[in-house]
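One chain is shown next in structure tokens, namely the form predicted on its own.
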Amino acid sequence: MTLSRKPLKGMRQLYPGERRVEDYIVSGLTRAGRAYGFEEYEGPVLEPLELFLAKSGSELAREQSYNFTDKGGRELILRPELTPSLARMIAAGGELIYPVRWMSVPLCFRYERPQRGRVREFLQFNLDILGAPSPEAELEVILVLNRLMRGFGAVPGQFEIRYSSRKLASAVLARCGLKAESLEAAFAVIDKRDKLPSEKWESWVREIVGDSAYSEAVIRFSRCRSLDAPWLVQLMAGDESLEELREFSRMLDTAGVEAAVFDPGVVRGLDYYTGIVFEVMDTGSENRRALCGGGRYDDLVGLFGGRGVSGVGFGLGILTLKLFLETYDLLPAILSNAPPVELFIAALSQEQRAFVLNLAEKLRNDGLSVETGLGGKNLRSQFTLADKRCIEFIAVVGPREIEEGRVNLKRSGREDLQVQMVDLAEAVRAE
């Protein structure tokens, strides 16, 4: 029997070059978080199914996830996201110092049809502030998003940070006559606004919402692009949810977040969001999609008993961000052929192999990354190997080098150097 060379559909498989790109992206994300005092944490990959049924919603927990009954008869799930686990950890954390600023890069799983930017096993960047009910928490989270996007070289016009409020959306639709039991259905169709052609989406709204007056209210609100729109201001006169979001908009302007724009079509599909919600959207034509989404969730921690703790945060897909960076040519070219080590030591003959191995270990102890040729290959073969692996520095060791205590250090594209062996690590770093 011949085994398949392909991984399971939608599962992660990264060769070293792909892993270098991912590591570069993750490093940039966590660096942006650390600039604001966020600390890294981790939660279990496997969780009770009921944890996600309680607040993520049955569609995600049962239909779009890997869930099963284990040998002990427990209903379990491979985490499709991290926020419910985070809420449980906060509830069980005892005397935490609030506000909590945590971030994580979890591996998550969703059972859905793989397509561009959407797979079944994926890495995600999560960042949350808990225990801060003020909208300054949303502002700081969006500042992190803006910093990390700008840190990768993205500029306004390539992306937007779109924000709205589920609290405002609920109030608007209620004033238009929608009953409370119809709001979730209305949110579901609003959330799909940018995923369907305009006419098809409007037709779907009328089909789901039903009553023509209510349907038109949903469509009109979804198309509203200004918090000062006369229709919106007149409809919501005296309602605090509109003024709260207008104040938040002023905070974003004062903070200089040029990429932030109001968009009522942002409501987020998960059930636990309660207030301001936001997405980072790639605005180009090639990869037009949300790179991340998040918002405020003030009721989630209270599910576990004890004190309620407010929360705000986001999840950002590493793969979708990678596609964005590729689209705008924002990935450093060196990532495609980065050398695995700083120095290659080539032995002139097999007689020098023991010395080379000993020298390499001393240099590694000194903090230098070093590779040596294996299998007794001749000098030309070792040079060819070092060249294929894009290693910039090659030190050649023969009988004379051992006797004199110095080596010929070859540098890619430059003249060779004669370097004392005891100074080899310093010489490579100096270059």
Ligand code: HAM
Given for the second form:
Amino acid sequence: MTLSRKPLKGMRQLYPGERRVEDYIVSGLTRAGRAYGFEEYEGPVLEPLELFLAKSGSELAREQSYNFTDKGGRELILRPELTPSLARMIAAGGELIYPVRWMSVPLCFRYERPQRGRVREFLQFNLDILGAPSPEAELEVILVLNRLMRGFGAVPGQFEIRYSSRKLASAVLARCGLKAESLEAAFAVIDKRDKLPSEKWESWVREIVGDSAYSEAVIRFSRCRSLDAPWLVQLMAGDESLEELREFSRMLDTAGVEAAVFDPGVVRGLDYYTGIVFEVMDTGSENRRALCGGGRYDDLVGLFGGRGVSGVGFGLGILTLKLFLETYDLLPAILSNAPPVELFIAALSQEQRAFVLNLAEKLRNDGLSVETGLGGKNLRSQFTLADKRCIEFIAVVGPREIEEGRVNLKRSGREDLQVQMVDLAEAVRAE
Ligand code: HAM
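Structure of the form predicted together with the named molecule, please, following the form predicted on its own?
Every component of the complex follows; first up is the chain already shown.
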């Protein structure tokens, strides 16, 4: 029997070159978080199903997840996201220092149809502030987002940070007469605004929301691009949710977040969001899925008893960001063929092998990364291997080198250098 060479559909399998790209992205993300004092934490991969049924929404918890009953009869889920686990950790965390600023890069699992930007096993960068109820917390996490996007070389015009407010959307629709029980259905259709052709979406809204005045309100609000639109200001006179979002919009302007734009089409699919919500989108047509999504969730920690703690944060998909960086050619070329080590030591013949192994160990003790040829290959094959691996320095060791205690250090594209073996690590590092 021949086994299949393919992993399960949508599962994450990275060859070293792809893993290098992922490492580069993850370190850029955590660097941005660290600049604002965020610390890393971890949650469990396997969780009780009820944790996600409570507030993430049953579509995500039941249909779009890997859930099963274990041998002990417990209903479990491979986490589709991290936020509920974070909320539980906060509730059980005892004397935490507020506001908590935490970040994490969990592996998540969703049973979705694999497509561009959507897989079944994925890494997601999470960054959250807990215990800061003012919109300064939203501003802070958006500043991190902006910094990390800019840090990868992205410029406004390539991406947008689209924000809105669930509170405002609920208040607008309530003022238009929509009943509270129809709100979730209205949010669901608003969420699909850009996923369907315009006319099709409108007729769908009319079908789902019903009564023409309500559906026209949903359509009008979804298409509104300004928080100063006279109809909106007039409709929401005396309501604090509009003023709150306008104030937030001014804060973004003052902070110079050029990529931020108000977009009522952002409502977010997860049920726990309570206030300002946001997404990062590619402005081009190549990547249609959000790179990142987040918002305020003020009632999640309270589900675990004790005092409620407000939260705000985001999740950013490493894969979606990678696709974006590829689209705009923002991944450093060196990543595609970065050498795995700094130095290759070639033995002239098998007789020098023991010496070479010993020398390599000493250099590794000095902090250098070193590879040596395996399997008694001749010099030419060892050079070819080092060349294929793009290793910049090669030291050749033969009987004369051992006797004299120095080596010929080959440097790609430059002249060879005679170096004392004791100075080898320093010589490579100095280049
Ligand atoms: P989310 O919108 O479900 O939010 O996911 C956030 C991001 O994770 C998405 O924008 C996307 O980049 C990535 N992502 C989601 N599903 C997939 C998938 N199947 N394949 C690849 N990437 C994916 C949350 O998960 C919230 N818990 C975020 C959050 C943190 N809100 C507050 N704090």
